[in-house]
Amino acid sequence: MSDMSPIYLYDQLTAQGETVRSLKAQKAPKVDIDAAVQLLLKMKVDFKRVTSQDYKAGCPPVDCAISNDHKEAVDGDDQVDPWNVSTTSAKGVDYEKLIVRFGSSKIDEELVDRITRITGKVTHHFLRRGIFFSHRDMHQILDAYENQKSFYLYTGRGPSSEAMHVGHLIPFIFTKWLQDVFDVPLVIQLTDDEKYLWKDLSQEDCYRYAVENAKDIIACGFDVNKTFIFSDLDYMGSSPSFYRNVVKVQKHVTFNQVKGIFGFTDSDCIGKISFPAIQAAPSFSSSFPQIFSGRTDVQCLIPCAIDQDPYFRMTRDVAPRIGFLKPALLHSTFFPALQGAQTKMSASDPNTTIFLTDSPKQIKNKINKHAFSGGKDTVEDHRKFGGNPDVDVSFMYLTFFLEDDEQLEKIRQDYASGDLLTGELKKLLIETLQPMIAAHQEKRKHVTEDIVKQFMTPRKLDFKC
């Protein structure tokens, strides 16, 4: 099974706990409660084999335990989960660690080819170049379509500010691409109430970045027949069938399983204990009976960054609980900081941002200033010995937004023996960020309050069964 990683186990092992105690509480037949204590004791060996632990419950195993800092142990110097990405290596997070510790499967090039075939379409560039690189259960929705049965789509944004930064657009890119070569609709998740937990910031504030926010999602080009936006502060009130779905996901998972998951303590407050079911929800074709007429063996494919894996495990381990389908995954790769791959890009330093709302000036000045390098000290020295493009966030970066493989190999090539230097390289950077994004800046001037009405109401949206 894929997952069968050891968080993953915990979490099955908590939960069969919690299902021999509530027998025993119920004062259940003994035969039950003694089968349910059979199956706990088989569920401990398998723990203690796979992680070479006891199990306890509250303590997570070691390896991949999210502390109370609520950071996820990768490796020995990698820390990752929906709030930190954190890592000592130059080259960034180890992806390969990352699929073992994380029970997922790797995007292999089987999986890319089998893509192509059946879309019959050019394969996105993120998917040739390992950009998503990690999937749970593709092959059972290609398979579905190849059978002539449809999926749909969902994804999110978390608003913590008016302005997105290009990091952000990673996932909507790569949404668009799914959603045009399946001819599937889309659901997209603004979590206004995850950032009001979280942050110092005011409910209408949140609101408000959610409506900004959904003005650039909108201007990436999704179709608004097939694409429904909401917030959750909006759409939650306002939906019986969603709300409901929150509550059964509530009530199917423990205090202990969300600690051990998100590492949340007795200190935060319990809105954040409580969202991950929200964040789940949507995972679910019955929480939007205006869209699929409250069917529930509609499946969903979720395009994300790896570092939200830890909701949709989560989700995964409940949906059959609660008689849904498990929701299907692709990760996709952290989007690094100017100053390197030991962090994701965030929003919150404008250094290490270059935001969608930047002018041609301000992005040639950010990159010139504060994109690491991977080029020697002098040119001499880089002349003849060449840069490490691996650690360089200009050519990182060009890898996510330079569409062409045969034209990034060449500057991979020639950075790498000495031919390309680093001023250069940026220079070839700034010119394939600044045209990209004064096009996204124009078409977001075209997104009026009307527009954005339309994306955000709930309606049928075109969908073949």
The other form holds:
2 protein chains.
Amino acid sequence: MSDMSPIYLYDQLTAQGETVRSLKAQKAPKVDIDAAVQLLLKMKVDFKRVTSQDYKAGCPPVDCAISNDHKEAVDGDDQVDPWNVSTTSAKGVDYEKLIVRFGSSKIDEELVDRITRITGKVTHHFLRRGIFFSHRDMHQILDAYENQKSFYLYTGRGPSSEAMHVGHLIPFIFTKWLQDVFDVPLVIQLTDDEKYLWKDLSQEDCYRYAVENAKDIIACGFDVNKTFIFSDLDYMGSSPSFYRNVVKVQKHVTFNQVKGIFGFTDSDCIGKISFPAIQAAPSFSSSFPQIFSGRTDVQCLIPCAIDQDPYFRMTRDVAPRIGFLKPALLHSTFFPALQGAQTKMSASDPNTTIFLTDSPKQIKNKINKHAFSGGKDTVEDHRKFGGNPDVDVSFMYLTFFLEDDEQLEKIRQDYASGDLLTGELKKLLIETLQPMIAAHQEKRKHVTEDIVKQFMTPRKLDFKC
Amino acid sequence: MSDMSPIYLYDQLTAQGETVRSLKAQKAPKVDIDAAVQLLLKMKVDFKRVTSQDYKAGCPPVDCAISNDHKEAVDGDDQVDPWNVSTTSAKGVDYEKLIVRFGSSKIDEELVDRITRITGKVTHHFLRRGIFFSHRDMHQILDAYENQKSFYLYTGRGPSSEAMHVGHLIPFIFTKWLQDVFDVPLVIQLTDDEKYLWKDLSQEDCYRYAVENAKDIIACGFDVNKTFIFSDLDYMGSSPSFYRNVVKVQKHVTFNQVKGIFGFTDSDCIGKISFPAIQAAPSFSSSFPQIFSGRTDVQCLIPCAIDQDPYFRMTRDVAPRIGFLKPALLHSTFFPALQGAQTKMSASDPNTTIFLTDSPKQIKNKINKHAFSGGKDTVEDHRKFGGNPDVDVSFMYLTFFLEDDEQLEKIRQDYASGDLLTGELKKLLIETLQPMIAAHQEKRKHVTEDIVKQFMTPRKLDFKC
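Given the form predicted alone above, I would also like to look at the protein as it appears in the form predicted together with a further copy of the same chain.
Entire complex below, previous chain first.
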């Protein structure tokens, strides 16, 4: 759960170039200048590896083809792995193709209907609208559930900064719904160790971000009696069972395999190379003996964005070889940047999306100023030819956050016909997000350190097996 | 701390060949035969990698040149790394050359005298006789000690079986002496995770071996108030501080580096690749907050066999980059097999040395039957030309275990002159080892599960800083 997107690398490189120039201008000690230049060169090598292009100042890698170090990344122009998501299509990644490439299954009407039937609850609009669009073994989870055999949920977040944005909420909103309708326990992994390994951050910062992010996650409404949130830096050192499972996975995955799956190279640190086992281990119920009393046969269901699938393909490959059940998965699409669906969200640029800390005014300004529009250049043309909701980011955001199907469909039709103008569409989104974010902020305010501690303490959870 | 010696691989391969033949003879299911053949082929590849020779049944790799996958293994015929120690010389590895190759320092008379002066105790015969022959930064440890700045000791063992042999005791006997004369705390790492990763053993077995081995280690007489023994499988999951230090090391070592140091390949599992960080972490006092109250500035002194040095060269390289002190080291020579000094001991062949479980009769028989002799073929020739104590394994063993310098020197002279016959020399060794092993067995009997638990519980130790 990391970002090494071309744009991120480009920004870092540009900043480093400025550092070097400034050191030279200040006539800084030679050793400092040399160190800064060394880092610059290393970053250029990384940039070239990811983008297949040489870095040019002032020329960001918008349309660059992504180099395919690893097997996963070959299909048209879409690149999807845990550190890079990009496409050249304004509609976003081609998810139908992704299902074929990843070998997962489509969440079709039959599956959605079955979930509705079994839970007896209105199905979440993320399912109805194909925001969760792909799965692995979900029917198996439902078969067992119908036979009174329960399961547990596992999702996670890489805490790379204090600030979370609305896109980060998608898996948590959906997981909360799953927890409610199936009444099952949930474990949430905060990969602070991964962020430390991948980014230029201290362990203390990564851990602090983990705790801060936990507050936003708790604010989504999870049941403390059914939810365990853990920082890797803490839990690895608090659970011999968890470490034992990590080592089991590490014994059964070779460097060749992680190279193929994740594109690691010989220059990567050994922490990165072995990390996938740490994201795999929570998929096995024996990693949480305090919850499952040492049982190895409670199956795991993982709701996550599709870019995390490589971790769990690896996990599913290893599971039977170490005597464990394969986790099932539900995959979501990506949440688009305000600027368009070509790239995944990044927490490092405040203007690329709406953050959970944004004020009503900031929300309004960002949407009005930055949300890519599918409308026409003039009001006249828009009235005459209509807008394109498929590439309009405001409309995309509404599909995530406006629950009323009929209202959404009416907006779509009105925008396509030209009855609804871009400014009006943006206003609808602003009016949807402002109260939602304000409510989140209000809930987060009530998440005290004590409550965080409760959620993050390894303990027994309510679990009917 | 592992053995992948050519002989070990050869024996495993031979056994696997027999398994395949027997399965075929029994007309076993095809899937079973195929699996056994697959394993056989894999073992042949490993064998070739280590020995640069094709496996031939009935033709053990006694004199084979060792292939040098990694940088460390190029010097005459000696190969020394954590998994392979071999030489073609009957006198054993050329330690003078090793000091030059590894870049360590010789333990000279001046250092031995200084230790005697500072501790005010008779120096251990392992130091007097060059059994501990090489060091890194020992003067720095002594400088600080003289200035009332204490240090701690760290040593370890890879628990690959229940049975330990006398050679395994060398670092522990010496470490116990260091603990006594310097009055410092000691941590002992049992790398059960490493054994699980490297060998075809279950985690349960590796952990059980760790606990059994701990009993033999405790029987060496360590002070429970100053000694913490830990299994990695347990301690990694019991100490967030330990894991944090492991991840720090893992962030600062690349695959390229461990490939160069340890000869790992792309086909190695990711657990092996990241393991060196786990052996590195106990070198830092902050890995044991319960002992050092979170202090990062208590220096570590590691007594170990020289084959473990690659781990600690890596550790010393990383230490300053993560804000920690480099550990100091004291290196021992290898304990020879009864059959000669050409290979390191292996716990897998009972006849290659004296085990801590051997009866007086077994000790007598093994020495008489297997101990390689430096004597002449006939009594007449021996009386006339004398024996060669430099290649005589019984004499080598006496240098380890006969404390009386004068008696040892007399034996050496008498054997070299021909006054002492091989049978008489062997008798002297038998009479030295029989009471020593019996005493060890008696002490081990009194090591109860409770005592083991005390030693293996993370807790405060006596420590005067």
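Numbering follows the first chain given and starts at 1. Take the two forms, superpose them, and find the largest set of C-alpha atoms that agree within 1.5 Å; that set is the rigid core. Please read these numbers as outputs of a predicted model, since none were measured by experiment.
The Cα shift for Val452 between these two forms, taken after rigid core superposition, is smaller than 2 angstroms.
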